[in-house]
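The chain below stands alone, shown as structure tokens; this is the form predicted alone.
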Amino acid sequence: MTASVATSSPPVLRVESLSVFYGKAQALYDISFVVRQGEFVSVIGPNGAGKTTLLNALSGLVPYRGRILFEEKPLPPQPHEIVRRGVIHCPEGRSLFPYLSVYDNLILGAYRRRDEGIVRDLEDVYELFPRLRERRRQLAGTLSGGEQQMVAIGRALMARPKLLMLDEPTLGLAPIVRAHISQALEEIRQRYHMTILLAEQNAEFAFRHSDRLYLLETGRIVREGTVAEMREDPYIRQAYLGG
């Protein structure tokens, strides 16, 4: 979906004046942004900027001040209710069950579902990540970092998200593995027309996939715009795109 089409789509996620504190230390300052139906929106910024904190707040994992609306209704603070609404978080570090098989980890993504499409969706995940089919009986903890990331994304897809949130999916991965993840994200967009919110330190990866981007620095959104607009920003080019 192009940014112009997405602009006319209804908001899926609306964040208003979101602030997060860890004790007396403030991590996020009055964050406001919108993600529209079918958009791929990225939040970029350096390590420690607050990207993970932002996604954790949206998932109900940390308390916050402000307002979060999902499909124009307040998002409940309980993580399990947020998942029930269709907001699915693929966290930094993957958070797999290391002593369960790849298959079991993927099926756990569908734990709240009772429909007949689970087997078909599992096949879709195996088509996206053929290596997971080969390793479906292998313990998740014995996989490489890239394979674990594939499992984490596949598990999130098994929940049939209305909004898929990805936290640093390329962190620590070799270039060839990043390329596999990149291709899978493109296929996910084309196949499911999914709304995606990405938090990513790798700016080039984010620019490659996004309709719009927000730059988060020291807990504040300091730039926002379409990919074309952000690429023309001298500060973005110098600080994040290598000039």
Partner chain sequence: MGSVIEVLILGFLISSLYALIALGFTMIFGVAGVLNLAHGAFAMVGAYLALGALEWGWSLPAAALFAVVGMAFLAPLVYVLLIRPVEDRPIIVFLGTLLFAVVLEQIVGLFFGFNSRIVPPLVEGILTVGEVRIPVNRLAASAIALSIIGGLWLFVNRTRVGKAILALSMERRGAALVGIPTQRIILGVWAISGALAAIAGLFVGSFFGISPLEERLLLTIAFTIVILGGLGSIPGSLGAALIIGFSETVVQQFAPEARGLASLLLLMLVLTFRPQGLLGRAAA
Contents of the next structure:
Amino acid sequence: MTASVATSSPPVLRVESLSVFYGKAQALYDISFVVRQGEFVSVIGPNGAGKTTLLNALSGLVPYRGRILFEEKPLPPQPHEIVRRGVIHCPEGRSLFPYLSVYDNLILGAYRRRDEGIVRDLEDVYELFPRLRERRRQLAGTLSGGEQQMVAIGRALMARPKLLMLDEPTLGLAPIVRAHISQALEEIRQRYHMTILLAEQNAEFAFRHSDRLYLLETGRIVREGTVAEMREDPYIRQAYLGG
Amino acid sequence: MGSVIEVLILGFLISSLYALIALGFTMIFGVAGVLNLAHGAFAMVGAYLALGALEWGWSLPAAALFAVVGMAFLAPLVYVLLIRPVEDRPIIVFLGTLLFAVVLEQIVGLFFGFNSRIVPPLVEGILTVGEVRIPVNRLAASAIALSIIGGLWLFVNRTRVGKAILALSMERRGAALVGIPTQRIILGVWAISGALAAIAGLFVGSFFGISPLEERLLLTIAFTIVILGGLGSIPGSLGAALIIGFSETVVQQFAPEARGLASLLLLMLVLTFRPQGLLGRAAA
Amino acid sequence: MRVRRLSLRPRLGSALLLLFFALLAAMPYLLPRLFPEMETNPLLLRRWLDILVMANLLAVLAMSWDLLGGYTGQISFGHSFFFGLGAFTAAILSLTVDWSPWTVIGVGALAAAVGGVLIAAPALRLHGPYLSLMTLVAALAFDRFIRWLKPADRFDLGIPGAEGAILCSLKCFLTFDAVAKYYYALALLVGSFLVLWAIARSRIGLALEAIRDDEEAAQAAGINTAKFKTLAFSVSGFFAGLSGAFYVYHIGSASPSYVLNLERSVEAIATAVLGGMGTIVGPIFGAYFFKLFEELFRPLEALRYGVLFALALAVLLLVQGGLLSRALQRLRGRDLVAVPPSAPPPSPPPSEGLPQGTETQTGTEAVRR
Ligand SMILES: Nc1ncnc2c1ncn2[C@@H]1O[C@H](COP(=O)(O)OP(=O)(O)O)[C@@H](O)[C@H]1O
Ligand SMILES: [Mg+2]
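Can you return the structure of this protein in the form predicted together with the partner chain rather than the form predicted alone?
What follows is the entire complex, opening with the chain shown before.
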């Protein structure tokens, strides 16, 4: 496990009393939390807790009330402006472009960038997921679920995220594929020292990767702490870690 | 023999116009998810913008440019003012664009009357090869239409913004999340669609003449072609335009009394048995 | 779909409607009292009664559209098909058989109902724009077919210059008594309204609305969507055809350039939208508004259609539920749309507006209770 070297560094993401409404129904209630430079933070919670809603608010897909500061400045409202700030969301359900090739999907990940490093980064993604190099001409919609998830993560990486937000990257994947994704996440952390925010229902998976975690239930943060602290929490042990 | 070749050539030339009409219509559906029933009216208004400019004493090229630029400006405006506020309610959008189209008919009729008008040909003259006689204007129109279609194809498939348009048409959320400014792109596509409609309207006006109510025919043609070709599919639209253009011309030539009936019956059959279109992939 | 449903169950609505029908019934006596020039000039009275007849026919056509479009969510662009089918059947029958006018009109309506079933067959597999295009194509194809067939030529009654038109005025005339005809048309309106209203308020109407709101969910809930859609098409076709057949017996001819003109479909839609989609009763007022506007602003010529269609567009985009529902709302002094009882404790909605693609609770369910 990565030691909590990052827990004392300054917060890059600061969320202050964030609320989200779907019409009259409230999905998030006054959520506040921080993510520090280089940290791997997970938001865990059961299905319907509001994890996806939280990430969608952060990436500008749903309107919210409250404040979101990234690198001490408020995030702009539009998704494409948020992307420009380096906050990249790899969404639930992946949202790939099904009739475009793997290559096109990855290149579109760098849509906001004009620097020279794009080719280099594409090589890195292919190195991380060699399968994608083999399949680079194939239409994304025809890939297996695991391969699609690799494209989704690769596409997010192509934006050179300062903060990478992943929503249930292993949902519905076979154990062996899950292990592969898991390994890739470790590699991404090692290589780029990237700050990562993971939304995850699978607590085991989240605990394996995180420095700190937040537990979200019915739109409220009910527990928070480092991996070690959270592991000791009797409620979490019982409800999420299988006793 | 000459007449058969002539019909085939004319069929091809007309097909390229139809393709141009259908292209803007299908692009808006593919990218913005809006079935714009005012598309025929856009083409009609485009032709009348040019006619108006001509009456003001503008030269034909200037008038044509005015029409194209005008529609490229008006179409996104219509989207912002009329369609975007009700975008998430397809039935309202559907009926709204239909009603807007008939309002446009009336407005144009108010200024220009309801009789058919001819847009002067861009190029005069008739090309004669053996027994085959083809108006040069039609050749020029078709050549322009085909170059526009080709250029658009290159733009969409070969450029960064074009790829963004494709991506947006497939997955709006994904497009937003990679940093594509979706609203700006959608406005741009409306502008392209308006410009294409205006060009098509100009050519139709110089081929056959145009009247305010004739926009319905243009809309029906566009609608028919994109359904035959598969909604949102650009190559499908091109193929379907050929089918419709040829069948119309051939029927017109050899059985004028059944004009329109054949392609309508064909369309009914396709709708019944292959609603995803003859050529295209199933609409998403 | 956020079509607001106008409930007439509250007594005010029903009372107003009764009052309106009573007013219409009194028209032949009221008009000459209100406008003395009609007393001296019976032709003028006759003209106005004829206009009201046309309003009734438009109302029936628009109500039939509303059952299909407003209630079932099947947007038809081809109601001129049903209208024309009824009209041509009636015109041809009036020349070929010796039936009473009512029988002919009824058979015309039935023919259009059959037309509805025929369209429904492929329509069951079609959704949204495909379905609308199918209805449009049926209307266009029927128009071409009639013009090609030129049925009038077989009776030597073709109108010169009007392709495919049938002139049957000697045999297809309901009555020469304008007042009597006015009452027949009024009876047609009230009868059609009662039947359509009863259907809309019955379990059938519930099923149709369920199909409109979410066809898959309706199917999952055990509603035989194919059956109900076919029913909606045939009932809608029936009343549109009834309107068309009666029209022939009102005017004395059937011409493709009128009865099969797409204008009929557009008018039906604009009328239903003006009065309020999904209400059945709304189109009646929409039709009277349409026809009176058309008549009163005659000096505006073509411009008045522009104004009418623009009004319909504005109502569609801005006034949910149509003008009538808004007016009633005002009258009743409260919102037709109540907060649903199951709503969570009121929390202020976000000022930024709603996310795309989410449906807020609308009046549909709320008003039904
Ligand atoms: N588009 C939406 N419209 C209305 N309610 C929604 C929408 N998306 C999510 N919700 C509701 O918000 C709550 C949180 O959902 P979500 O964020 O998807 O949870 P999670 O990702 O933790 O499973 C749920 O009650 C869900 O039903
Ligand atoms: Mg989720």
